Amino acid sequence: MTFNTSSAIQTKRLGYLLGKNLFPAACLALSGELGSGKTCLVQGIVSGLGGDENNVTSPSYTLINQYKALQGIVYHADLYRLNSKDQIYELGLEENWGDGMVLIEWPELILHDLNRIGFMQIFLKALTECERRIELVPYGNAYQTVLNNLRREDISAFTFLCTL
């Protein structure tokens, strides 16, 4: 499922709708160049989970941030500065799988490992300064259900361009 958004507000709104439809222990892998809107989307997701989007910052230097939400703890990881799986596993991120929701920016080094638990990959691409293309790809039945539920959301009030 692919969406085009034309502002940060729309990107956050898409994240909100996605967050509203997530389940405990969900894992999302966000891929895209610097400035493509990954953290902006995470702000919306945290808001949709009942957390405060104003607490969401890029974990580029801290590597993992935690946010409280009504649906539990959200672990927000940024693996950009890490060069090996060993460095990633030293963080203990996999210990949080199942304990809360895990949102991973720059997940490329561990995508193969995520297959065993199921996840949703999200590709973000900056089209212009404000426009983004956001593609959601489910890996597992639970994530397909999330997309099916997202399709039922009333997004008509927003100027999303959606392709199935």
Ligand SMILES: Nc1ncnc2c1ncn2[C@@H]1O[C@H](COP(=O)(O)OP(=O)(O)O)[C@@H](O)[C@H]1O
The other form holds:
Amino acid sequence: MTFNTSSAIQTKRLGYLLGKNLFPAACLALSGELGSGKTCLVQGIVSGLGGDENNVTSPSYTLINQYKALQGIVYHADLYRLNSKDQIYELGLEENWGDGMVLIEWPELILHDLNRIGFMQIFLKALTECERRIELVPYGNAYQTVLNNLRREDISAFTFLCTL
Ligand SMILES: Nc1ncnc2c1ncn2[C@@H]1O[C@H](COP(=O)(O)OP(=O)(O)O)[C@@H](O)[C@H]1O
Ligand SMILES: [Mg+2]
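Since we've got the form predicted alone here, give me the form predicted in complex with the named molecule too.
Zooming out: every chain and molecule, the one shown earlier first.
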């Protein structure tokens, strides 16, 4: 499922609608270059989960942030600075699988492991200064259901590129 957004506000709105439809303990992997909007999307997701988007900051230095949301704890990680799986698992990320929501920027090193638990991969790409292409790819039935429910939301505001 692919969307085009034309502002940070629109990306947050998409995140909000996605967050609203997530289930407790969902895992999202956010892939895209610096500035493509990963953290911006997470702000929307956290607000959709009933948390405060103003608490969401980039974890590029802290590596992992935690936010409280109505749906439970949200773990927000940024693995950009880590270059081995050992370093990543020292963060204790996998201990949170099944406990809270886990949102991971720069997840490439552990995609293989995420496959075992199911996850949704989100590809973000800057098309112009203000336009982003955001593609949601579900791995697992639970995530396919999330997309089916998202489709029922009012997504008419987005340029809707295609749906699979
Ligand atoms: N359509 C858009 N969606 C998301 N961010 C956008 C958009 N247009 C402009 N921006 C800007 O791009 C930047 C995205 O930054 P950020 O979310 O931190 O990216 P990342 O986490 O991928 O490095 C922000 O400054 C935001 O205001
Ligand atoms: Mg970021």
